[in-house]
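The chain below stands alone and is given in structure tokens; this is the form predicted on its own.
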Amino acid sequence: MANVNSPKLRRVYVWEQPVRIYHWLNALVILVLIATGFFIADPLTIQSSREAADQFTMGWIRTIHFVASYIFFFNFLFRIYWGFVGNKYANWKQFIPTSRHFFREIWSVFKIDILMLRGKEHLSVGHNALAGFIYFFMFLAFLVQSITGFGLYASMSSGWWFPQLFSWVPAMFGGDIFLRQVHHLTMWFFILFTLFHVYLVFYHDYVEGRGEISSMGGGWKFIEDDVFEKHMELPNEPPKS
């Protein structure tokens, strides 16, 4: 027999398919870039009796890194575009603080998620304010990583005009040495972000039970109907007076 006290859930389409494709493609290429980046920073020492011309291990690692970097960059450009044309959960207003309420929500989520203090549960159908604000810095890190990466690539690439668009970058950073350090440190920011991101996704999925993990597969979350009606506007409908 069904529990009469069980809340009625509303099935809400949050993450559109382009956002989900962007997310998983971005996750994949970042892992590839991190793995190949470590080898590029500390190349393999391979001893073999084969001719040097027949050994292209590091060459393949660099090629994979460069291909992944193009995918990463243009996928990032697509996400910028989708921030203007996607639904309200993908909109840039979810990431950029524009009001005192946004900052109050950041503090509220920080107390519960990070400091583990008891407090009133905060409902966020899409990104909560803290997650959105962190993603904003993540997008800035994407930009820094793209500029520094293509800046390093510009001096060694030939045959295509695109990398040469970044030929001014090394001079702005005072040379390749510091540029490479910034590129490497930004990679560690990605690593730390990934660890916190995975932890918080599983934490919210366990605590809230709203389909946090599965939503990035199918796009849907399940929100208590009364809570949703109280706190959120229905998508594509005017606010209730």
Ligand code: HEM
Given for the second form:
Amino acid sequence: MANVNSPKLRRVYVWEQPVRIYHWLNALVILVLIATGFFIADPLTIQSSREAADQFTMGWIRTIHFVASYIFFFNFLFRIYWGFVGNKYANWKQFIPTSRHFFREIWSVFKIDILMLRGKEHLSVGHNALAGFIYFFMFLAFLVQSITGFGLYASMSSGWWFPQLFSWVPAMFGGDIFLRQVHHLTMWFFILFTLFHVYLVFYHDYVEGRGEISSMGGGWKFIEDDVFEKHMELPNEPPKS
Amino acid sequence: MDNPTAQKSPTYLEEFKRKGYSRKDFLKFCTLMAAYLGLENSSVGQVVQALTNKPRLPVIWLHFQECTCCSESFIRSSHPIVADVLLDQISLDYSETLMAASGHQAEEAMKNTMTKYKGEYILCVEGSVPTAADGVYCMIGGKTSLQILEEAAEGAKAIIAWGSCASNGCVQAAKPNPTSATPIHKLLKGKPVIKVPGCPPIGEVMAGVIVHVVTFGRLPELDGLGRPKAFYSKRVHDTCYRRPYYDAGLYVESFDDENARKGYCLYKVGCKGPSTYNACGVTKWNNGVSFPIQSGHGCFGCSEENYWDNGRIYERASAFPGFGIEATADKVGKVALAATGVALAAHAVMTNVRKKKLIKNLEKEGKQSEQELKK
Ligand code: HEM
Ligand code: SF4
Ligand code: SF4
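Output the structure of the form predicted together with this ligand; the preceding block shows the form predicted on its own.
Below is the entire complex, every chain and molecule, led by the chain shown above.
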């Protein structure tokens, strides 16, 4: 077979180090929050002959949940900040549609990846537009989970000012009982999101062969030369801000 | 508070004495109230002064859709003065349950208080107001509850919603709420209402709220839901004596099991203490004898909004309204999880079918490079 089939690949630095650190820290604390959250919601039966004073199982689980919560929240704030100062693939415009081109790309990703129509493969180097738009809702879920979580936490924290910023939350939900339900239900968004996310990363790696999975490790993606050239002509990427 | 028309009314202290209580009893009572209100020691004097000098506060106490458990709780509060004196002393000018007068006389008394003490009296409301069918579900003396409430609220100095009925509708407002039972703060727009929820509220808490209004002449500090912070800023869970078992992870698994006999935490059998703001763990009930958790039954959140619709009493995971008939958040989640699994598996299969050529090409390309490397 002739070599002409083999395209030349260009290496693109897509995910900067702060984005990668954010990503894996976020993944870790979310897993911890889900595990501890499930435990808080329905603690396991512990058979123990020790005195209550000698154990602190639920206490530790809750402590871990709250420590992870702080990390989760400030990591999230950092990511928002990075959406303004990071490279174009990290920019907030990747998540919030600001042009008609954005919607056109969402439609084309939808056709190709979900309806599985044959067509020109989409060309995004960073997030594709549909993924970016879904991440926007993911960030909203982060916000909901932080607000409901810190709202619950406000009345049980030692009283330093930060959690107290959220002390208005329970009243908005008509009390802690419903607030907890919302917090619990939102957790399922995280679980489902994680499944979709991991699946789609494998999917893209598989059908595109551009190093999707490893990109969150080293930051590199590999795109074909002709795609690279097309991109230089396209107005689709937001300018570096 | 210093209202010339009320000048002739006796002060609290005078009434206490008339009832046969000694000054010592009086001081004890003041100290107790100050403690319930969470005041500093130095403020006890303020309470004493207020009750010594201030004339009795006229009170109109209305009953709508309710079971009178709030009145019951009030007259049974632990300190004899609360029951015996304070209730009399707040000069209940109108209360369907407790006044001696009836019929036109009673209506007359209420009208008198409303005109004579305009802007001075405290309006206490027990019960919710049904607004369906033009209010026919609860009418007194030919008037609907709403009419009576609005008239009485007009000249009130302070409005207190006793109990969960007046504060959040309680059981009669539970779905489907056939009479459109409505808590009073929703009907008295723009008027501050002190909510004292609970089913019933604790008698000492009720007395404390009144003493606060008498002493300071203004509403107590309220939380986001309009409840006095002095009594509703802590969760039952925060003052529960079983809390060490909660933290240790030792729970009653079912009523009457070994753990229940050991007095473990009731979290897993549905205790809503972690989400309920009330003073039960501290003040307790019936002269401080006990409170539900001490008697082996979880808190069911009676002082929280919509507690009847907020899920099952004996289960930790609350039912989530709106999904199917009643599903817990986890049931909803598990269904979504299964659906996701199926969808993703289908997608994976379809990918290999529909994008066969694409994948083949990638593979070919990769293998070719591999071959070339071998050379
Ligand atoms: C990925 C994010 C998170 C997940 C998946 C999660 C999950 C959960 C779950 C499942 C529960 C149990 C709810 C129930 O009782 O049914 C819970 C409780 C709780 N979470 Fe989170 N949570 C997250 C983030 C947060 C954050 C950011 C905070 C902020 C402080 C927080 C604070 C709390 C608090 C205070 C409770 C109640 C604990 C208690 O009452 O002892 N959570 N969480
Ligand atoms: S019995 Fe209820 S209020 Fe007491 S510690 Fe357990 S969960 Fe909290
Ligand atoms: S323990 Fe809970 S349900 Fe029982 S009276 Fe107190 S607040 Fe109401």
